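Have a look below at one chain only, the form predicted alone, in structure tokens format.
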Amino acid sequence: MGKTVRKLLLVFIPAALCAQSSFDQGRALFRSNCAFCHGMTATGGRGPNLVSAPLSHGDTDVSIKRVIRIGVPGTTMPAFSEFTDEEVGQVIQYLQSLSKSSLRNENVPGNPQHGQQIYGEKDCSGCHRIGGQGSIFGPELTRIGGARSIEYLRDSIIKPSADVPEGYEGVTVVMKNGKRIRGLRINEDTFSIQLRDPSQQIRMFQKDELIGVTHETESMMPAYDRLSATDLQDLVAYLATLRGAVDSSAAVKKAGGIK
């Protein structure tokens, strides 16, 4: 071997074994940190597809670090401010290492007018909110398409039980009458509860005043497991369809976790 192949060489595997080594704590930062809601290969979960989908907030490098460093004000997703600039970049750098070997998906399969008007036919705005029309009962689903999978989407809507959102759980009290009250826990300690029901009045109970109170672990949502195929498809891609802009004064909650 040539004196200037060896000096090639040493050059060239040092700098691939470098780039390997951050690639992987890219992914060891992830998977600790972010596939919670963005599953193991950020192809989405509770949060949205970092993979193939179409980001909400840019596919930059600028753009994406942005996202990291101050979170989504208005979502669940929070602020990893305590990240060096190298461990954001190894972030950056696996996902779009991800991404390079998919297509971002602009479109998705199904009729999205035809998904709006099932939406109005099954009541969805009886518990939620799109835009401020509907009910604050269930979720807000102004930017739920930027938010969430397809896989998601599509999951909740046929096994809504399978992951019910924080802040969602039902709970059912029952008085001394025998009448029983199922609604949303919004507070709880060991002398009382507080919970939403269907109507969007806030009731409040005395535990001492109750029979029982149970804790629900299936999903205040009904299962719309027996839409027809086209019928899921156009509701789900009416769903991805809804984008609107995100409340820029919330509060941003900031992360905690491993690292």
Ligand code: HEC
Contents of the next structure:
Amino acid sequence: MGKTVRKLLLVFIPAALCAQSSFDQGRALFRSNCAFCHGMTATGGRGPNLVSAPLSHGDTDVSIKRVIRIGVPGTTMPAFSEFTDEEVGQVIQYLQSLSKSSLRNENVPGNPQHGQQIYGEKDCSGCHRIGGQGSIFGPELTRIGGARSIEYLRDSIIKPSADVPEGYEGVTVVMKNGKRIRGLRINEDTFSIQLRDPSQQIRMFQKDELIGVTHETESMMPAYDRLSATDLQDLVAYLATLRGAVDSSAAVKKAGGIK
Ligand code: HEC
Ligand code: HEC
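Just the form predicted alone so far, so send over the form predicted together with the ligand.
Below, the chain from earlier opens the complete complex, with every other chain and molecule after it.
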């Protein structure tokens, strides 16, 4: 590298860093704190789309700020209490400017009424609950449409093992008589393990009374990968309409203080 070029770089790089706009700072904060759930471009993933879908908690700066500061009770959206006001402002500015180009009116393709019918035919309620109806073996779906992106919902149906939410990991225990019991792991320590079997029963085992404990990497939900493209689309469209109220009495998670 020529001497002049190196000298020029020495002058330009710090200047470029100082000139970093508030948009860039907002993007950097977003990528390191939020992208894990909301996706690199904020169009959703484990968490909802924040730029091109309607926001269930409101889309004004004030309502977005409230969600970032205090989190959403009973969900994985944590409270970012350690951000400065300036940082929160930069993240909001970043999100608002992304949404200007796409508007928050994502149109979910498909027929939700037909999707609801498929939900019934496939007996999804044998493992899921919506508004008090159904089983609590799998996660409650009452507000799944406000909590996950469309792509995430589609994947949840056709390849459920792609992302298994915390608390829904499967486990198989083998008893001394050779009997195997499969369920969702609720609790485990050195000496004991607790699981919920598909009939909803909570079972507790002492490990010294077991031959083996296997932690599953596969989801306990069967993959519905044989649905026709239309049925899948309609089912996703139905799930996307599920935006029941947040349980405000539930606990709020705290952000891990990563920056
Ligand atoms: C561990 C996952 C996770 C992380 C990290 C996370 N979020 Fe969320 N966020 C969620 C989930 C899940 C929801 C949906 C909660 C619900 O059901 O209303 C949500 C909801 C939101 C909402 C409200 C969306 C709406 O529809 O009104 C905003 C705004 C938001 N998050 C912004 C952020 C920002 C900004 C960050 C980073 C500073 C962040 N989130 C980090 C999971 C996360
Ligand atoms: C045998 C029980 C069982 C059946 C039947 C079942 N699921 Fe699931 N489902 C689960 C479990 C357990 C999870 C959590 C683990 C995972 O995400 O794979 C889950 C996860 C999900 C999720 C993601 C939830 C979240 O919070 O991320 C969606 C969406 C879903 N199921 C929809 C459906 C639909 C739609 C049907 C019917 C076509 C269905 N499930 C049938 C057990 C089941």
